[in-house]
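What follows is a single chain, given as structure tokens, in the form predicted on its own.
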Amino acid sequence: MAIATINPATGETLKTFEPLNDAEIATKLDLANQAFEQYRKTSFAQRSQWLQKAAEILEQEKTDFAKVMTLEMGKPYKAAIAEVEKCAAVCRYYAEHAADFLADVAVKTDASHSFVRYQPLGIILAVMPWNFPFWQVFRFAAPALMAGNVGLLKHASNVPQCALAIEEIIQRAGFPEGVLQTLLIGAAKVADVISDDRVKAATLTGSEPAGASLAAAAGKHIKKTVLELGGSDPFIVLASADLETAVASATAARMLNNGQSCIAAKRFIVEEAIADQFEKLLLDKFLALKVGDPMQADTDLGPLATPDLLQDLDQQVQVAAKSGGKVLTGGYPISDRPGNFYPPTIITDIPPDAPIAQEEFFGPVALLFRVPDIDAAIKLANDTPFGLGASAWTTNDQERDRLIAEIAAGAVFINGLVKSDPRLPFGGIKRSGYGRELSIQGIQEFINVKTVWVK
């Protein structure tokens, strides 16, 4: 895949990059073990300071990031800057928390003294999705950084602006040279530069197969990776639920970042006794956005950020038609107009059997499942090789305590959509992957834990 700014809305190549070659990424590799030395030994307070700094200049600059992203990617422009501003937010975080989550931990034992030390380990590979361009890299780039790590990025090959911006905020924030570094090669290098004796662990945030193959090349060299993959998020109301609160969240869910997000909601289980009223609404709902240029502050639904996920998109929605779906809206890209345009589609009806039912829709499109009860609910719910996150739609406590108890997911939203928060630890079970990011749990993934004892 070339790497390059193609325009989603236009279809228009706006820039070309050259990719690395081996021996400009052995220069990253050198320049990175080279600050590692010396960067592991600053304080917490100094990168504090410098993550701080780096939360200022996305604040100020929030709206020219914004620009880059949505040229790129073809998210709309508010929801941009609002990931701009929550880049900032994750990087306050840790730069005021990290001391505390690492400070050493004191054990009674037999020694005279005896604690745990939580030390970095080096070089760390991130490789990064197009769909989150500045947010996925912060939430890695933060605690890594903030713990003594150093990081490179290889981002992916369809937004190379966003990711040579990313490095030069860290530049200007005052970290030193080499600290994170953007490494602009395809997927076929990954597996050389993770085969290096100096880079100690990797993670990635992506596709199964992407997941897989990472995996597979680190564990080949015994290597530590956190994976955050793919989801078929569960959206389950109840009868009990407040319809009006859910089913606008319901479309908030499926249609962020134009659909194209890990955990948006994409299957939608509806108790039976509310299924039809819940339809008309999402229904109404989805023929009220607008599609359109996502650069328009009045645009909901931005292009898809490439002909391929348009043609991946539209062969699911055909397979599920196939299956015994039905559509109820939407359901064949938009032709009239250039770019990777595909409408709000809803279907209905398909067997929860059929293979294309277990399968992850990475588009404006919903799934809806009719259900007789809490049990059918949350065993359709499971039954899913993903196991990212669910949002469930209750106000009765004893259901509630039920869905939390027995969904198979990293997180579970009782009313109210699914969402990253640095305060809460974020990742998968089953093929979504497994580790974590943000929170505690986050920054201590890269490090080594060291016991330490005195007498």
Ligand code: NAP
Contents of the next structure:
Amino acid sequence: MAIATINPATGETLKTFEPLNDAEIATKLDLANQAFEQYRKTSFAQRSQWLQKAAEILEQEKTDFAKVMTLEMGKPYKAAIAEVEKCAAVCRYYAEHAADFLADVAVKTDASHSFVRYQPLGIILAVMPWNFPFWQVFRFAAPALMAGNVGLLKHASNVPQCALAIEEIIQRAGFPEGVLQTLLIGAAKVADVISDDRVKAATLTGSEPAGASLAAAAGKHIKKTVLELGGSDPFIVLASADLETAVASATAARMLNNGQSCIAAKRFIVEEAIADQFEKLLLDKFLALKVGDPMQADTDLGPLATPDLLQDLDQQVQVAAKSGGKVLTGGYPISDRPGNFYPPTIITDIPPDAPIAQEEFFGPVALLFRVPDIDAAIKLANDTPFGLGASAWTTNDQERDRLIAEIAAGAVFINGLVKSDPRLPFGGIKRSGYGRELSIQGIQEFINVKTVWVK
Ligand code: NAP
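Please give the corresponding structure for the form predicted in complex with the ligand, as opposed to the form predicted on its own shown earlier.
Expanding to the full complex; the earlier chain stays at the top.
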């Protein structure tokens, strides 16, 4: 895949970039390594000051950064602004809490003095996706840099200007040179970078094949990885739910980021007693969405990020229809305009055991399933290779407790749409990956937990 800015709303190639050659990659690795030797000795207070400054830059220039995101990957501009604000929030969160999260922990033993000390590992490679091109990077970088690690960012090939802008923000914030560097390289070079002795660990957010490939390369060199992969998250609506609120959230949850979010609700599992009503209300909401230019303030749904994604989604919908699915609205790419536009789509009646029902639909397509009761809802929700974040709607306390206990996922949100929040850990189980980002758990992923025993 070429490293380039191609406007997904028009198909126009705006800028192309030469990938780094081997000598240039080696220079960046040298610089990262030298930077770590000094940076590891800086205080939490100093790192916190730099990260607060990064938050200020993000806030002051949020419109510029948001425009770059929308231009490169097509998310609605208003959502891009919110994403920059969230990046500022995660910077502030770790700037304020990292020192507490990583403070020595005393433990009573037979020593005169024993404790646990948290120390940075060194260079961490971050392989990141295009769908939240700022947020995904900052939620890695804020804790990693506060912990004293340094980062190398291999961003997705379709968001090079976002990647370069992020590197510049960190530099302008005052962090020493080399603490976070962007590597403009293709996916094929990732294994080489991981094999370098100076790179100590890696994190990847993206697809299953990419995650498996990175983990295999890292495993060969005994290096830790964190993987945030795909999802086909359930959105369960039981008969006791507040239906109007559930439908409004269902629409937002599916359309978030033009339908391209790992934690977007993808399978809507509705109790039979209210299924007709839910279906009708959801259809009304989908039909009311405004599809169009993502730079316009009133646009609800912009284009998919690349032509390949459009083609893949189209194919999946055709397979779903052939497998017995009934398309209530949408169902074909929008062909009367340039760009990668796909309309809001609802598919009902897919047999739950059809292979296509197990796949992640990465676009504005909702799959609707009817179930007789909560037992069937939980069973269907869990009948997936993924386990990222589930949303479930009920006003009944017993139902709520069962959903919390029995849903197999990294997160369960009751009466709310699944979202990430710096204060709460984020991550999946099963084929959605392993490890956690955000919160105290996130900052402790790339750390040497050093046991100290003194007599
Ligand atoms: P992708 O193709 O896996 O790309 C993600 C990143 O991995 C890009 O930087 C890509 O580089 C790189 N990459 C691709 N193949 C690789 C390989 N074999 N070895 C090393 N690196 C490789 O993912 P995508 O299709 O852009 O993103 C969509 C997927 O990400 C969905 O499944 C979505 O659910 C998941 N996602 C998960 C989370 C989460 O937090 N769990 C968040 C967002 C997205 P190139 O661009 O150069 O190919």
